[in-house]
Amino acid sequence: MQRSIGFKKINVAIFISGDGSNLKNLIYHSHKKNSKFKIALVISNVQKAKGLNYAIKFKIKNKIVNYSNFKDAEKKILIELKKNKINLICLAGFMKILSKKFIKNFNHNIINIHPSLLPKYKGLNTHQRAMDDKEKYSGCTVHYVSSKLDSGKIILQKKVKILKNDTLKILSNRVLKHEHLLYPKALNKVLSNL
């Protein structure tokens, strides 16, 4: 299933739904001299996602996919991925769950960044839940996407201490800074194994 692609940069697609700060960060890393990947496509399920501005700014092909019909949406995305010779998908704040069929049909690695220390706090509102449970740490995890939500094999994780005066916003922003360090590191680790 996975084949070595030599020195050629690997075509990556980034899926977003919002601000795109992880997308912006990955674009920056893709332009580094020894980068193993090229962002060839950005997919968004939200027409006005702020992150699309980064795709436009850096002249990256982007596609807005209407999810009112889930099956159609996934079909359209698979066509785009094939057309652009995408070898890997990075989910970066993409607020849709990919179906088992989609994962099977794509037949390459899909990775996701999640704002918690998986397997704890799958799904949404992760930092709030960690604070409500009086956890000492929150954090972020990059993992492979499987058909079960936030349950794929963990690639890398970063613990972030929850401080006494933390609000949801302060903690979220602190974890986000670590996401920006962790995601490119995890992506390079995945690409080294291709």
Ligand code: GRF
Second form
Amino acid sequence: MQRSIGFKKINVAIFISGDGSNLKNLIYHSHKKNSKFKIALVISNVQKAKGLNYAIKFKIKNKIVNYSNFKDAEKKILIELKKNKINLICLAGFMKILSKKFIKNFNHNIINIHPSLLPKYKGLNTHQRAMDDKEKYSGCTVHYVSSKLDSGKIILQKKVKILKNDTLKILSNRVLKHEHLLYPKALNKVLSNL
Ligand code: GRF
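Show the same protein again, this time as the form predicted in complex with the named molecule rather than the form predicted alone.
Now the full complex is given, and it begins with the chain already shown.
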């Protein structure tokens, strides 16, 4: 494990499957003067993921990994992680579950952002389910990844009030803005403990 001694930045890989707004935001934070991390690799399991365009625009090494064979996909990813000396993985809208073996192999240095107040609303359609249940709050959580869906130790969480006139779109967009504040904060917290 490399440590952040002096100028040495921590190499981070971001895993995506979709829009990549969290990726874009983390790239922005990585370019800040005192940033402790460098995004050295972007992995996508979706060839046409919009988020890949940010990797291309900012000249970040990126790989599309075909998941038709799960074991092979994870093997390929581990090779890329080694090759690029990655110390930490951030999942950002990555729609695949990582195996226990993969997580162990990567020494548990994997974090994820999830759009709910975990342990509530694991899985998909989180805001819709929170609205249907007449919850007062939705929100987002950054947590360590375990092989059980959305279940690892919580790093940081932000509550976001559900307002009377919220539609799914309005609420999702409002929470997403909070995700963009929460993820870099949580990442810095994790990096300072590496
Ligand atoms: C975010 O809501 C994140 O919490 C969830 O997937 C979404 C990804 O959004 N895991 P984006 O691709 O970063 O825009």
